[in-house]
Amino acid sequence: MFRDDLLRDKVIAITGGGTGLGRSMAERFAALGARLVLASRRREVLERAAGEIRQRSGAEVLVHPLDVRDPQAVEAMVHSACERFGRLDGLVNNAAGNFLARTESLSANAFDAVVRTVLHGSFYASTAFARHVIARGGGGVILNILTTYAWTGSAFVVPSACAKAGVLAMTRSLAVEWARHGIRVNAIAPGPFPTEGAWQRLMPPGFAEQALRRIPAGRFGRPEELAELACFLLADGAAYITGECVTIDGGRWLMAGEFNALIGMDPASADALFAMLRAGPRS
């Protein structure tokens, strides 16, 4: 979709860069010409991902461990990021955790766990890069990762839908709040894209087929799909948008309607229903 050098020389951190939407973003960036930061807990992980981007692509990784939920880790890694490239340019706040669960049986610990990882790691993130570009004065962009239920809400992830709510809130404050300085602050709210790991853990066995159908345009997400349109937005030819949340999701979220669920039928058996309620009841 883009010219290949659209990122050329940008520096890039990626929290949860390692694996599954982050790694999807992370190759796109460097084939596009950037410099990256991967970031996540499992160094390991990081390793491999990075040594598989820079064969595919040339491309100078940086490979830092942390917690997001550290905020002295997450200064480090700034502080890393700047040592080995001289700034950072962008920074998308990729890392977070999940898990379907009763509300009522919540410990207080597992509802604190996903919201510091989400709400406040890129809390730490975003202040910490906003630090650094205010200091050497020549902007940046942060992007955020969501999910449609920042706004609608959902049931058995609510740790997830308070944390990615209060994100969607950041992004529009700081969006007003750093535009002075050249910062712009966005964020894609991706649908159901399958990925290792997160995907098992959220997709009871037998609930893709029904999650599916629930999709108006007919099929799941493909994670280069989401990473062109992180391109995008992290690119400079996208410098008027800031304080905006893209939807990525096959109109899935729009299925809240109250007949939407009518698209499933064919049209002879849609129109069939609809002369026989227009026809009213029969004496």
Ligand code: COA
Contents of the next structure:
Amino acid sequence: MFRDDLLRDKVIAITGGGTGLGRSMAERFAALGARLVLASRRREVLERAAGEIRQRSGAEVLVHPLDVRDPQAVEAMVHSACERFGRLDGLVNNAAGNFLARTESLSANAFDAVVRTVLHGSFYASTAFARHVIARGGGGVILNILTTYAWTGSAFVVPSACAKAGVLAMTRSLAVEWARHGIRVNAIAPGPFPTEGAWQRLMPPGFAEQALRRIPAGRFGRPEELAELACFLLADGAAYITGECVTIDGGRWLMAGEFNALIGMDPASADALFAMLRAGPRS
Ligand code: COA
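Would you mind giving the form predicted in complex with this ligand, to go alongside the form predicted alone above?
Time for the whole complex; same chain goes first.
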């Protein structure tokens, strides 16, 4: 989809970059010439991902184990990226925590665990990144990975919905506040993408077939499709896009449309139905 040097020499940090969608983005950024900082909790997972990415693309990859809930650890990640590469151009706030639970059964600690990972973690990383960018004279991109229920809300994932809604507000707020520093802040809202972590936590047995029926495109997303979108939003060609949240869900969240259930009808049955309605009142 893009020129091989789209992200040449850009230094991009990805939280949660060792697995799932974060890993897919990392692979693609590296293939397009970026240098990477992969940050998440488990060193061995990061080392494995970094080794495979280096082997495939020859990219330089720094691993930095951290918990995004620790602001000092996040600050140290920005510092070590600058020590190694001299600068940081992009930040992808991808690290997340989520699980299905009845909200009335959640402990305060459970709510905090998710909100502090998603909302506070994105805040800590974004501000640490911005301080660095502003100090060196400006120019950088932040990309927040959200979900479509950031605006619809969703039962059974209330801490995540609250936190992602907060990150959406942060995306739009910071896009305005930091535009003067040449920092763009955008977001991607994926629908369901079958990664191991998401499926294990959020897709109960038998639920996938049901979920699939509610996606107009008729399939789940492919991680590499999300990675392509991330590359576009991080690239210099997207310099005039900021404060935007791009949905990538095969039309899933729009299924609330009142008559959308009719898309399951074959054309002949739909025509017959509409003709009957047009003909006027039934006796
Ligand atoms: N249902 C209800 N409560 C849960 C839970 C679940 N499935 N999983 C964890 N919790 C609660 C714990 O019971 C604990 O609360 P308590 O102290 O009152 O008992 C609290 O959440 C913190 O859990 P802890 O085990 O200490 O984990 P953590 O803080 O390291 O974990 C999570 C953070 C909970 C978000 C964990 O799921 C995680 O690390 N996820 C990372 C990966 C991920 O979720 N990615 C998203 C893929 S879509």
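Positions refer to the first chain, counted from 1. Note that the rigid core is defined as the largest set of C-alphas that superpose within 1.5 Å between two forms. Keep in mind the model is a prediction, meaning the values are calculated, not measured.
- If you fit the rigid core between the two forms, you'll see the Cα of D9 move by less than 2 angstroms.
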